[in-house]
Each structure stands twice: as structure tokens, then as C-alpha cells.
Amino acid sequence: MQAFLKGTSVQSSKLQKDKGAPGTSTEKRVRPVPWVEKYRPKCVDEVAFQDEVVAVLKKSLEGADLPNLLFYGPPGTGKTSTILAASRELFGPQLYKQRVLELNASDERGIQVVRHKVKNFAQLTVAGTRTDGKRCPPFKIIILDEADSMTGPAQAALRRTMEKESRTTRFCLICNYVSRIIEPLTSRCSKFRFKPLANWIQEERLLEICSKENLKYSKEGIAALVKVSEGDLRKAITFLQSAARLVVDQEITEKTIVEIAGVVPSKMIDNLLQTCFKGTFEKVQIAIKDMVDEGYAATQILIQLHESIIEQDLNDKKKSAITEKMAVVDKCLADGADEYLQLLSLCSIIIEQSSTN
């Protein structure tokens, strides 16, 4: 028995020695980071296209004072990146984790969280110097990302905390829809609207990432990427990374981007419309069935059909009838209706409107 026990101890010690040996898995490896995080702005100057917000924040950083902030606008325009970059500049890398509390929609943010977690963090007092000796503001920052998903009572509970702890804490509310934030909160904050990024700004950033990652690309591919992302730079960078992984060491083309983004090829949309204008109902049925069987989302087909219908040579009355039906179909799809039947009902209206004089 003793020999058996000794044998196991010897084996275990050998294993431990092997684990600690150089050149094994204990050595630090560079972990791959998503490009969205890798190329996130590190300072306020790197934030693209949001000139008014950057100007105000830079002045605030100079004076080391900051009002309560409310950032709103479409996704992927730099709201979270801006406040995180400003916080890093204010507090430095050492104090950043102690001075900033970030709560996202994934965290529970009912009234209990506001009463306990937020309130307790807000009541803490902090010093006015950093570990590196530089001056830093004597307050903390609480970032409430996607604040429009907070419950009404939780938003109401936040009002008093914002006023009471104004000496030691600043709040930054981030949301997509400012109308979902209650009026007493919006009046306590400086509001900043983040605009969808201009095409040339997106192109600049994407080309910069392409050069840093040594990617081969075509002009059409980058243009398709900008068009598909619709002002959302985060979406554009994610699609670029997916495309780079799909076509390793090959050129990123328009076709690659269309495949990754789940966009319906424009040829298919044009063929469907031409079938509606000149073909029979049976041919339209086959065309829709083919599109649904290919796995294209009905909502995406609807968006692209809307763009094509607006450009068609139809009078305003016919266009309004078709777009009104599109609104009904969109609502039905959101409620979980059958995609094939809804697209068929829409195409029947297009056939009807195009055939009438």
C-alpha cells in the first residue's frame, strides 16, 4: 500500500515538474481579440465624426469637470466608446477600474440594483490625485448603457441619487431612443445626439484596419461593406473580420460581403419585381418560394423591395398603396406570421397596382 501511495506521489510530482517546464502551455500566449475591441478608440481625439460631443468633452477634460451626460443615437456610432475613452483619459489606467461603474442591459437593472449597487457606489468619496501624480477629478463615473431598457420605477429611483450624490458622482446614460427616458432624467443631463457615420468616415476607418491587418480588398468590396452597415461602424468592422476569415489570403470582394451580411442580391430583387410587373401569379409564387427556400429573411427582402419600389417608374398613388401594404406586412412579420404568405400578399398588391392604368 505504501509503495502504491509513493508511486502516485512520484507521478504527481513528475507531472507538476512537466507543467512548469519552459516552452509548455504556461508561457503567455497572445489571445486573439475581436477587431471591434482591438480598434476601439483609446482617447477622445480618435472618436470619428461626432465633433460637437468631442469638443465638449475635451473642454471638460481640460477643466477636469463633467456634467451628467445623456448620449443617444443609432447603434455603432461610438456612444460607449466615447465615454470609455474620456474616462480613461480622466483617471488613467490604474484608477479606471476603481472610479468607473459600467452597467449594461445584460445586467439586472430593476429598482433594487439602483437602490443598492448604484447608490452604494455613488456614495463613496474619492481623492483628487492619480497614482502617477497627475491631477484627476474628485468624482466617479457611473455608465448606464442601454438605459432605455431600464424599468420606469428604476429610472424614477435614479433621480434623487443623481442630485444627492452630485459632488462625488457623474452619470452617463446611453440609449438608442431618448423618448424612452423619463423627462426628469433628461432634464438633469447634457444631451448629445450621435449621428450615423458618414460613408467616407467609415471607408477611412475600414481602409486603415485593412492596411494594419494586411488584407487584400477591392474598392467594390469596401463600398458594399459601407452600404450594408448603414452608418453602423461596429457592424462594418464585424463583417470585415468575418470576410477576412472566410477568404484567407484572397481579395475581399462585393460578393463575399453580400454573402456574409445576409443581404439579398440586387439581381434577385430586380427579377422578383420584373416578374410582378410582367409575369403571372404562378411565376411570382415560384420566385418567392425560391427566395424563402434560399434562407433569405423576409424582413431583409422587404427592406430591399421598399428601396426598389421607390425608384420604380410608378405614380405616387400606386407607390403609396404598395408601401402601405409593406407596413402591414412588416407588422405581421414582427408578430410571427408566415414569411411566404406575407410576401405573396405583398407581391399580389404590386401586381394589382402595376397592372391598373
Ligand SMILES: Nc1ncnc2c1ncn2[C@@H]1O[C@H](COP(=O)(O)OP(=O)(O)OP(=O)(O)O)[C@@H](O)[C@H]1O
Contents of the next structure:
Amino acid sequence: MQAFLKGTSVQSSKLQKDKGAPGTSTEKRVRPVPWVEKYRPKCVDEVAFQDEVVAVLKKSLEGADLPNLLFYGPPGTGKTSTILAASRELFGPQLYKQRVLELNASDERGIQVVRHKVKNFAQLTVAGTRTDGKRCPPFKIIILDEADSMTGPAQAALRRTMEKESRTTRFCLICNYVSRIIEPLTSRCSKFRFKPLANWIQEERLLEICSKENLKYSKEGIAALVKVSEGDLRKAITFLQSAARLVVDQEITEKTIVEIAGVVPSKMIDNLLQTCFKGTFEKVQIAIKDMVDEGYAATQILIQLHESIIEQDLNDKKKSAITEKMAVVDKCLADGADEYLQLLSLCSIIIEQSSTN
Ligand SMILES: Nc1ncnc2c1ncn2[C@@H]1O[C@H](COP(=O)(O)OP(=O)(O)OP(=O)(O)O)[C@@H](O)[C@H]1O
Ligand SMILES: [Mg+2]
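The form predicted together with this ligand is what I want next, because the block you gave corresponds to the form predicted alone; please supply it.
Shown next: the complete complex, the earlier chain at its head.
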């Protein structure tokens, strides 16, 4: 057999060897795990800030029935983690593989898969005890992660299956945009909205990770991290890990975070606005050119300018004229317009508005 393999496809066996070598060597070492995975909630109790859904899942962990579920909300708020943790607690590590079918956007989920794989899995009946003797619910769970990327016909094909197999199977649909799930499916599920995580919760989690990983940090650094991640804990943890790599054995400061996140320093934004208010057009031109040359994304500059303009001492009419222009610039940038010209045209409106009475 070995000779046969060698003889026919030298290249493929060579490829396997290449792939195999680093895999086995890393397995011997401690495998580096991204922190988002390392600190993914292991049980439902560890899921922070999503009280309603945790309450429902805990009831079902105590033996009550589970409805079909639909989780929706922005990225990094714990949707996938919650259902994975709940399934693990319900079935234990051994039964997990038999009882849970997890399909996400990386799997084929067209109508054929719904008709065959999902339907066949749903039709299996299961017992109400685990191998370790504990009671477990007499149903299986089908997790359809990123369900908003499923095609319309595939979603439609789920409708009857969901009803017919309700004795033995619960579905959990997860998505970012609930409007992309067809109405008949949403009405078959209990809907749970996952809120963006509150700042204090994020801070708590990040501090916990900092102490577990022995990181040095400044208070401002953590506050900046929370601010740039906008309620997305995954983003915050990823940034934290990058920051930790960047400043080995040093303090994680606000500056590090700003650098990693690609945020424009607020000093630069203030400077640009003040030039618009008081300086000349040439100076504004230079300021914008500098920012674009530094490599800051125009969309990021726009977002920060927007935040800053709202807080300026201008009357409502002027603010509304500026923000209206911002909307136009945003659309143009999305369509691929030139960053420098768009920012310049926005700043000229700011100059105009701030100079008129
Ligand atoms: N509510 C939460 N409690 C604790 N940790 C969380 C929470 N939300 C997110 N996290 C952290 O963020 C990581 C990503 O969470 P998860 O994969 O569950 O996000 P998601 O809501 O499924 O996002 P997406 O919509 O992008 O799939 C987790 O590994 C965990 O570390
Ligand atoms: Mg997810």
C-alpha cells in the first residue's frame, strides 16, 4: 500500500508530509490558542449580560422543555458561545457528538442538505438518559449558525421539518440580521436579541483576562479598548491579544490600543476641526493630506469627525448641514470615490458652516 502510494502520487505524499510535520511538532508543544477561544464561556453561567436567554436555557437545563430558538444580534456578543455551552451542559461531552448537529456558513446548506442531512438527523429518535446515567432531554439540537446566509429555498425547506420533527429535535438559528430570516421561520422560534455588551461588563472580562495572562495595563488602555470595540467582546479580546504581543513585559497603554485599532488619534481630529474653524483653506488641505498620507482610512476619519462635530459648539442648523454632507461623503466613499477629495469637500462645508452666522 505504501509503495502504491509512493509510486502513483509522489507529489501528494510529499504534500502530506509537509503538512504533517509542523502539525505533529506543535502538538507536542503547548498549542497556542487564540484568547477568544481560550476564554469562550464553558457553561451558560459564564455568558455575561444576556440574562433573558440564559434564564430560558437554565430552565431547560433543569429539565424543562426547550423551544426552537432564534438568536440574533451584532457580532461578538456571545450567540454561538451560548448555544455551544448549553448543548455541552445538556448532553455532556460524550453524547454531544450524537445529539448536536452544527452547521455554519462554511458548510453546504443549500436545499439538498436541508432535505437530506438535516431531515435525516432530525428523524432519529433518542433516549432520555446519558451514558453516565444522568438524565438528559429526549431531543437533539440542530444549530444553524449564520443562518442569514442560507438561501431562501433552503430556509423554506426547513419549515415543515421543524414542525414534523418537533418531538425529537430542537432548532437553534443564529444570525446577525434577523430580517434575512423568512417570516415563517421566525414565527416558529422564540426570538432572543443579543445586546452589544455594556462597557462595564467588557471591562470586567478584559481585566479578568489581563490578570490570568499576567499582563500589565493602564486604566486608560482598558478604557480605550472598550471604546474601540463598541460592544463586540471578540474584537476587544483580539485587540488585547495583539497588544500583549506588541508590548511584551510593558504596560498596555491607550497609545498601543489606538495604534492597533487603526483609530485616528483624537488630537489629530481636534487639530483638523480647529483648522477648519480658524485656519485657511490651504492649511486644511495640508492637514487632510497629512492624514491620508499617514494611512488612516477615510471612513474612520469620517466616523470620528462625526462624533466630534456633534459635540462642538455650533447651532443645530449648521450641525445638520454638516452631517448631511457626511452622509453623502460616506456613500461616495463606499462607492469607491477618492478619499482625499471627499474629505476635502466635507471640510469645505465645515469651513462654510462655521464661518457663516
Ligand atoms: N456575553 C458574553 N459573555 C462572555 N464572553 C463573551 C460574550 N460575548 C462574546 N464573548 C467572547 O467573545 C467571543 C466570541 O463570541 P461568539 O463567538 O459567541 O460571538 P457571536 O455572537 O457568535 O458572534 P458572530 O455573530 O460574529 O458569530 C467568545 O469566545 C467570548 O470570549
Ligand atoms: Mg457566531
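Positions refer to the first chain, counted from 1. It should be emphasised that the depicted structure is a prediction, and the values quoted were computed from it without experimental measurement. For the two forms, the rigid core is made up of the largest set of C-alpha atoms that agree within 1.5 Å on superposition.
- Comparing the forms between the two forms on their rigid core, the Cα displacement of Gln98 reaches 2 Å or more.
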